[in-house]
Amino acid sequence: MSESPVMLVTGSASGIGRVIAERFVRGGYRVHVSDVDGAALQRCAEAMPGISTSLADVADVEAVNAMFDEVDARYGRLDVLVNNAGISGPTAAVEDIQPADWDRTVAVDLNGQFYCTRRAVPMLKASGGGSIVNIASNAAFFGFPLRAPYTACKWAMIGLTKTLAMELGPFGVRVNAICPGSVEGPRIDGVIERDAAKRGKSPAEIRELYARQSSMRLFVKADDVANMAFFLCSSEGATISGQAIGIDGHTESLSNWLD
């Protein structure tokens, strides 16, 4: 390949997605970052000169189409798609979840991955192969009380990953899912605060419950996720496809959500 490979990572102006983008920049990729937060996107572009950006909501199919048109016009190829964009969804008993909140969670966490993947696949095939990495969750391995929309999407994501690995393998496209545990940062802090309020506990008590889910009693770092994504897309991961890879210190159970 005469030019550096190209990767697109969604929901990546901050948090895990930004760390993933930074890792691929260091790895020599030309990187396209998308997000719904214009101010965060601008800060990201200033911090990583040379990347390209799109302001896009992955739940909006037309916005996704415009984003991929931009990538195609700028680079003429795509080698890696990281489907990172996602939202936590409501924290509530199923009978208290509003349909609009369910629909929005599914729209971002599942439909958005489909919208991006369907546009990425022809470009990956034209590049002679590549990788798709779906950022799922260890919630895809267990039930997750009070988080029904989120959990349903993450389980569906694994089915999509397995199916696409079978469908795209003959074209040299690898598809994997990364399933982190609780990742340090503002997003999990918000989940903890909402869960604490719902169950009448302190955020510190809920944080300790989350840590107890892991054999290693830890929270994951965004760098752990980014490094795995890069490995899966590298030559070292050339035979890895169709896998749901836990990065969670070995989650034993989510039953203590009910403590």
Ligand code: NAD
The other form holds:
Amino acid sequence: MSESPVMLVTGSASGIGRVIAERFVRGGYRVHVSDVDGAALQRCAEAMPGISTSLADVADVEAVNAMFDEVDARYGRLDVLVNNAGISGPTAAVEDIQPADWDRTVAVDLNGQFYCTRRAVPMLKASGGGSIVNIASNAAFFGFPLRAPYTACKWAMIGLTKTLAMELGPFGVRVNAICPGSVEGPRIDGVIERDAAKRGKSPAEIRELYARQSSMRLFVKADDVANMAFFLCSSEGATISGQAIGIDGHTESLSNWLD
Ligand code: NAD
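Requested next: the structure of the form predicted together with this ligand (the form predicted on its own having been shown above).
The complete assembly is shown below, putting the previous chain first.
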């Protein structure tokens, strides 16, 4: 390949996605960042000159199609798709979850991956190979009380990963999932606060509970996830496909209740 490879990462104006974008910029990729938050996208573009951006909700198929049209028009190729955009969804017992909240979680955390993947695949094939990395969760390996829609979507992402690895392997396209544990940052702080309120515990107690879900008693850094995504897409990861890789200090369980 004479020109630098091209990658697209969704939900990447902030959080883990932004750290992934930064890692691929450092690794010599031409990077397309997309997000539903226009102000965050603007800040991201200013901080990373040279990237291209799209304002796109991954749950909106028309917006996703427009985003891929923009990438195609600008670069004429795609080498990596990182399906990162995802929302936490409601923290509630299943009988208290509103259908609209269920639907929105599935729309972002599952349908969005499909909308992006179906447009990326022809471009990856045309590039002669490439990688899809799905950012799932350690919730893809366990039942996770009070987080039914999120957990169902993350398990579904593994099914999609394994299936697409089989469909696309013969074309030299690899498909893997990364399953982070609790990642330091504002999102997990929000999850902890909502969980604490639901269980009548303090945020500090819930934070300790989350740390103890991991054999190594740790929270993950976004850099750990970004480095794995970059490795999987590099020549060093050339024989890795169809895998769901935990970046989590080994999660033992997500159901160790305090009471
Ligand atoms: P975050 O909420 O900090 O950031 C997500 C980014 O995605 C934000 O910029 C947001 O504006 C954007 N976004 C939200 N909805 C979108 C949509 N519909 N379309 C496009 N962009 C959208 O989240 P994060 O912690 O960086 O999580 C990123 C991914 O990692 C998610 O898929 C999440 O489920 C997964 N994950 C996170 C953790 C964690 O502890 N933070 C753990 C395991 C897995």
